[in-house]
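A lone chain, given as structure tokens: the form predicted alone.
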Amino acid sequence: MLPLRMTLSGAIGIRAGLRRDSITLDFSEIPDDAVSVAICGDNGTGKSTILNLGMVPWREPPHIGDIYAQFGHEGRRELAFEHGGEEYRSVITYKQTAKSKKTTAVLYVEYGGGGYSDPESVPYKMLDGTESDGKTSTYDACLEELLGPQSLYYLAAFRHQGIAPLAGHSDPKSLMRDLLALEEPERLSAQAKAVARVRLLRALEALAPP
């Protein structure tokens, strides 16, 4: 995943550090023999408000608490980023009150390129016909069929202070069972040992003598 393009707007960490109420950055304007880039301002900026909300797609990026706690009244986190030879964008609105709390995220391909008024910009579908829809249990859905787990993105593609060893990641068996997705294969596996257990008590009990 390469991010493109991104809005933090109500963000607690924007706000305090630069006193705007929303900040963009268009990563595309990188120059391309660019080796390293580094985002550089005083401590409480809002740096890693920018690494941990902005440039990232998930919903509850890891390690930064209550995301309702990091923003106001109102939030909303916009992202460009190209995957696969694709563009797609998403967008993810926070809203907050005493009494309750909602989250809206959409899943955008952004076939013509051209920002959110692209008129070809449309949902992201899934191969199975789940479009996002604006319910975070689809966009969830929509975002690891394209990018796969969300732990597995962090180790791969997002390694930043206060990260976890390996992303969470213990052993290089549980990295495999993320990068193939074995963990219905491994349910599957030990229902049929349960089964061959149990069949093979009563085979042994119908052999034993009286």
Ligand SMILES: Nc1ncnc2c1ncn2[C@@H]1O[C@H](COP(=O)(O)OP(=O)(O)OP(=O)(O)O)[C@@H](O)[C@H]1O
The other form holds:
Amino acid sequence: MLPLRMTLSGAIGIRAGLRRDSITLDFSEIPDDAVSVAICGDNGTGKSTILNLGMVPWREPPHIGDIYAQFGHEGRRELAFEHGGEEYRSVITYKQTAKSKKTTAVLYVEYGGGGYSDPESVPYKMLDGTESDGKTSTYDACLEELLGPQSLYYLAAFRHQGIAPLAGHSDPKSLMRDLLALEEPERLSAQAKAVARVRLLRALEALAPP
Ligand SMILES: Nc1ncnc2c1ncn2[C@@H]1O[C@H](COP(=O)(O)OP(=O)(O)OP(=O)(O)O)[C@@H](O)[C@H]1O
Ligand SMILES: [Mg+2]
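Moving on from the form predicted alone, please list the structure of the form predicted together with the ligand.
First the chain shown before, then all remaining chains and molecules of the complex.
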């Protein structure tokens, strides 16, 4: 998932940090040969808000708590990104009053954005026919089909301040053990050993009763 362009509107972090309602960044302006890219700004100017809310398509990024607490009455997150050589665009809106909270979210596939024609946005359609129709459930399913599970994304590709160090793993070996479920064969092996021990003891007792 490579972010291309983002627009974030109604985010409290941008209002507080930059005194504006909306911010648009075009990452495709970054030179292709750039190795590391930094977002610079004084404390509290909105850098984390851009990373957390602007540069990921997930509806509820895991480490920021209640997503509605990040916006005023209305908020909007739009992100164009590239994945597997194709271009996609996510549009998420949040609305809240004292009585209600509502999220809409659509994942689009962008066709023909190569400069020779106007891009055409078509809602993402899953292999089973489910289409991204604005509902949060279809959005989450479409995004997971495209990018894989959100938890794996945050573990593998997006670490930043405040997130648990590799989800609580102190070293890469223990992380790999967890990802590859290596505990399971170890557990089965211990269980098999215990069963074999009981059988051997019984066989021994049958040969030489106590
Ligand atoms: N959900 C929120 N509710 C209230 N204020 C917020 C919220 N999110 C961010 N802010 C405020 O908005 C401003 C921008 O926050 P943000 O964390 O994005 O800044 P930052 O540039 O990452 O700062 P730092 O350099 O300290 O990490 C800060 O003043 C912060 O206190
Ligand atoms: Mg920050």
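Between two forms, the rigid core is the largest collection of C-alphas that superpose within 1.5 Å. Remember, it's a predicted structure, so these values are computed and weren't measured experimentally. Positions refer to the first chain, counted from 1.
Taking the rigid core as fixed, one finds a CA shift for Arg197 of 2 Å or more between the two forms.
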